[in-house]
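Let's start with one chain on its own, the form predicted alone, as structure tokens.
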Amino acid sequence: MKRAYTTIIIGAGASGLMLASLLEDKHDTLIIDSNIKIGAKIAISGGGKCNLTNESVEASNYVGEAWFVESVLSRFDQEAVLAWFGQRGVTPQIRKDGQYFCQKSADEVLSVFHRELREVDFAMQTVVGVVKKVDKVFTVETDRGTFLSEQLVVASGGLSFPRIGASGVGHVIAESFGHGMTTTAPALVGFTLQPEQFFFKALSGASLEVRITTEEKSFRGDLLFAHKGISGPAVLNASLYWEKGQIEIDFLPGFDWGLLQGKKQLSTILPLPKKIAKAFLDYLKLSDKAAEKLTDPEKAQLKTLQHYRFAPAGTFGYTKAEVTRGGVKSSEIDPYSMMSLREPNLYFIGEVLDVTGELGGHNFQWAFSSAYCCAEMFNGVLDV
């Protein structure tokens, strides 16, 4: 393996390899990762089933400026994200809320990468240390000796999923270079609780579907109830708008209260599993007994279960979140190409940048909008 090179790509990630991937000339690219494999994360996501994008993709599904992202996106959008795919073999199949995943697994996305990158050397289980400049040359110092380049573009991601090797390089590089950074957290991540909420844990294992509302927005999905909190795709997408304060669960969203009556027990006439009834049937006091013996109060109080309000005491962390919201100011990258406007041939992409997507594919779609702008500066079509 050389050591001097025209690109350097920190992250063989969704941004760093799709990068790569669209470079018309690969042959002088290096990638360094400290994974064994590239695209770890790629490789689990979607219960291994990789979400690459979503029917709709909007600025408004991501937490950001709004402008630098509807200008990123509006470049390679969806339509042209399955398309590069579709061109190589690979149709994913439209799911749920417009969620497109790969028909048998995330294999058939990196055997794409693995097939376009051939020309490409990586440095692989390699961990990158402190980086410079020196003489408009990108030093980039790591525990296998020192790369050199031209250009350098970090893809690193952010912090969550240590376990497969996330790290805050990235962010330590942009800092080093003088950029500013967005305040980080754990993002699409399930809540701890208040000890007024510990009954939840004795539903451990047990799911229903809500209505979540944070101060910014609200979703409908399912909230699964766990052993440290609770999680589930409601409760993930309302994390990335939730910074302190508190949450309103309906736990009946849509039920017609006309049903409360006859002498059907209340349980039966909630549309919640057995066990998730009785828990709150508890939690409120009430007996669970026929509806027409239900009192005006009693009513009221039953009531509270689509207006529940409390204050989560956290997340789960990054051990657990699938993104980490915050990262480098994109205020400081200039949207067209990704290069730094505080050093010349320094770019970021990615889950690096403070540009934050919602469950459902927006966060690959957000990785590859980006590597694709980067790419066209590479590639000679932006004149920046």
Ligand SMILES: Cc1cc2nc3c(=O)[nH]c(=O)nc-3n(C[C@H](O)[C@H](O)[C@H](O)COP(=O)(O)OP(=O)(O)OC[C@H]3O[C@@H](n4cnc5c(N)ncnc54)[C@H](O)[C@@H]3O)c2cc1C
Contents of the next structure:
Amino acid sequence: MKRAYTTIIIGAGASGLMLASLLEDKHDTLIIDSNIKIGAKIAISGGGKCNLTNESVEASNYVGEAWFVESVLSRFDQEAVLAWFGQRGVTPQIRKDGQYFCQKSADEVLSVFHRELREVDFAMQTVVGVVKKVDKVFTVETDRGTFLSEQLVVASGGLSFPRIGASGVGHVIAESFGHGMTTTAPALVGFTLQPEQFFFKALSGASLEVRITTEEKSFRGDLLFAHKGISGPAVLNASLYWEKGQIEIDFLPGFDWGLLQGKKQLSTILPLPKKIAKAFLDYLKLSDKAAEKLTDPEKAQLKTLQHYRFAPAGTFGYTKAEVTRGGVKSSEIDPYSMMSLREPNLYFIGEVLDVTGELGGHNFQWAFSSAYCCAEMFNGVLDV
Ligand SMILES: Cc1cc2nc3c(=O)[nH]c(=O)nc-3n(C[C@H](O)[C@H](O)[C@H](O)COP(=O)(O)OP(=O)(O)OC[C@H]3O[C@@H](n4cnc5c(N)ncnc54)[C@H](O)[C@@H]3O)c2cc1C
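Show the other one: the form predicted in complex with the ligand, since we just had the form predicted alone.
Okay, now the whole complex, with that chain kicking things off.
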């Protein structure tokens, strides 16, 4: 392996692999990654089936500067992503809520990248440390020596899932070149509980459909009671918009209160799994009686299940989070080329930036779209 390249890409994840695949001239490109295999996160994504993108991708599905997100997504949108993979024999299918998954497994996506990147050099199991620039040349120091390049792409992701390579090195590199960062936090992750909600723990393993509302956004979907707290798609999405403070859970979304009459018992009428209904009745200190025997104050108490407010203690953290919210400030990045506005020939793509998507394929879409913008620059399509 030679040591001086035109382009070095730090990170063999979704964004780095897509960028290298889109390059018209792949010679003289090196991808460095600390993992043994490329695309480690792709391999485990979407329950092993990789949720590649979504039927509906809008800037409003992301936390980030809307104009910046919109500009990047519009250049290589979900249809373009599907077409690109389709031309390479991968035809993802919608499985639920507009989410496109691989037909059999994430290997379908990884095989495409393996085929596309035969001409690219890889330095796998190589950990990047310090990056400097001397006389217009980037020096990338790793635990396996130093590599040089004329242009450097930081595609090293965020802080989530350290067990498959996440290191935060991209943030450190950005700061060393004078970039600002927005506050980072684990996102698309479960919530831990305060002692008042410890009664949830007895429900571990049970799930139900809820609506969760944060200060910014509301999500309807499944909530899973977990050993450590609450999880499931609605919770994960809510975590993206939660900073601190209260959330509100509607445990009975759309319930018709007119049904609460007659001789049937509450636990039979309430549209909740029996175990959950009983736990909530216990919590409200209501007996599981015939609906017709409910007093008005008791009905009012039951209705609080539609407005259950509490402040999570925190989240399950980066070891469980699917993504990192926040990162390198996009206001210091050119959205057409993804080049740093502070340092010529330094680029940032993917999750390392302060753009984070909701569940459903939005984060891979972001990784691919931002990679595309950068590739257009390298392919000489952009006149910057
Ligand atoms: C369990 C899980 C499931 C997910 N499922 C989905 C899904 O189905 N759909 C979706 O859209 N999103 C999903 N995501 C989110 C998605 O995987 C990421 O947003 C996306 O991979 C980000 O791409 P990236 O290229 O920016 O970073 P990454 O894919 O994280 O790639 C960054 C690479 O940089 C390497 N690296 C980091 N630091 C160093 C260093 N110091 N030296 C060398 N190499 C380094 C890492 O090893 C890694 O391979 C999931 C995430 C997780 C954790």
